[in-house]
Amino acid sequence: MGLDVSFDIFIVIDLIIMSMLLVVGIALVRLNNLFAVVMLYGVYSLLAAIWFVSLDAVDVAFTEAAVGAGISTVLMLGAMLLTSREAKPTPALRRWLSLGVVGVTGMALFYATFDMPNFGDANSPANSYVGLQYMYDTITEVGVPNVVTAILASYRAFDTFGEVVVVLTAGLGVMLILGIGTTRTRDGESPQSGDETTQSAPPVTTVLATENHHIVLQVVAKILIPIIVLYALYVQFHGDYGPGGGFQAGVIFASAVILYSLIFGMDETRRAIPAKVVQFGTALGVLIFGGLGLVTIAMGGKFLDYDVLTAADPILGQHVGILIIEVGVLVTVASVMLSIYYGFAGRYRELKDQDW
């Protein structure tokens, strides 16, 4: 009998959840406020997070609550900076039309749900196959107690490699851009301190100044930021036991250095983190990363084959190969959220009355 009331509770808060999540993005699609929807992802990605847990994938979880609710939610505001705070008004054609399709499609995977397994079925394929293996080979093979750092990070390396891939290319769609080194006026324009368009232009600020925040703000971030930073190498670090790992990492140490800037200005950060660091840091994780996997090739053994770092003891090598490749995770990916963050505040914008 206990077990069925638990049962019907952990029904009632999944149910309370999801009505939650469905409020939300009917919210989400009828407001205009730029502000007020970015405000509104956040919250969304945060009850989505608190729905993963209450479902076991805690990894998953983690990773929504760090991308989604936090350095997200950061970035899409820099990006408002850079707009109206007011989207235009839908022709209501088009509003049916998005409407429809939403339907439609939010049909089609509905119905797909009725040929899926029942949750926690242990016959189900993700319960059998190459996953139960996964779960009884983990522990004599990779020595790592989290099943989802082994499967991530040995088992299927190449995958991981190819996914930080992806990250770099991102970042460097965003340099090509925006540029993170260079000063940008509202128009995508690098002015030349010698031009005299430029300097006769009205005046310009910084998305991000610092002349109006209070003292405390500045001391409570000191405080703050060694805290983000050192939970953030405890999640790099602690990874092969819990959940965590490089990606999620790297957006912590990342939101560590948006906060300062928020409240230390763009000037501070580039100071600290210079531009031309992050650039390099968005490419040398993928070196590290892909590194080792030339050094396994050398050594006599396949791409990403850790056994062979230490041949006395591949449960070490294991160890070892998957420390130095959450190193190039944590590195790329922090590195990457460091360039969009810096290609949107560092452009200009002109102050007109209309816009603010």
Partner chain sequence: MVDFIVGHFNYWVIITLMMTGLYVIISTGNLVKKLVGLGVFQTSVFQLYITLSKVAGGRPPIFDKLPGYGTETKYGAAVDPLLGVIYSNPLPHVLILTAIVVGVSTLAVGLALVVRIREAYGSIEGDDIDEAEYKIEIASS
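Moving on from the form predicted alone, please list the structure of the form predicted in complex with its partner chain.
Chain only, nothing else included.
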């Protein structure tokens, strides 16, 4: 068994994954209970992650599993909590009209695929020029076994820098729209707008009731959270040799803190990681990234050209440069995800432990 087995043996697995994806996609259309829709979306991005693994895209599968199935489920649940739980069914006319539009677009795209290269074709235009050249150059110029990290962090460092600034801007945007949860603590009551339960709930502090309802969850969380953070660091530093890197590590770290806040409550989390630190962290990562760029210019190279970092051995300079910017990406992505979660968590009152 192993890779020398002929290519078609994986078609069976691909077909199964694709059919499951289609089933979940169709189910997403028909469901109106938003909880079910959000959970199905988590399953959908998980199946997409499996498909990426079978398509040899291990880094992308890693990110899709961490981001798609983890963080976006929690964010959507946070948003759904503040909005409604049931979507209104769509009227029949609108359903048929949109089906028509979708059908026409689908036909056009379907027609467009006729002259696309066959699946897995080695000398298709996409696979034969730039991608191949990166494979050759990485050995000599960057010396990092994981070519994807080499391209992401070294060849396209400027593009990754721009992308980290995009993540920062998204964090700022959510902070401006939702605040970072300070509104709740200032007047003790979240600005819960008028909905069914309009009675202003008393300022709720998570009273650790005598008979604690979640002793099992708390014990397991106490065991798990340090391991998750350790795994995030492993993913961060293992990025050069296997799937991993700054983005995935940041998301895993953020989900560890989110798990802590889910079980121990928002006030404990705010005491552990105050909102100020999270805000500072979002900017710190970009500072590290940009700072390294300026350092390379100061040392005579171009912006984010790591060869000059260690004049003796350019390959070592590449390793050092990649590690530093991965730390920058980790800090920014983790703090942005946390600040977004703080923004959502700040707008609803804390559920007492014995209620769930």
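Numbering follows the first chain given and starts at 1. Every value quoted in this text rests on a predicted model; they were computed, and no experiment measured them.
Trainee: Comparing the chain between the two forms, one rigid part rotates relative to the other; which of G131, V308, V147, F280 lies at the hinge?
Mentor: Where the rigid parts turn against each other between the two forms, we find G131.
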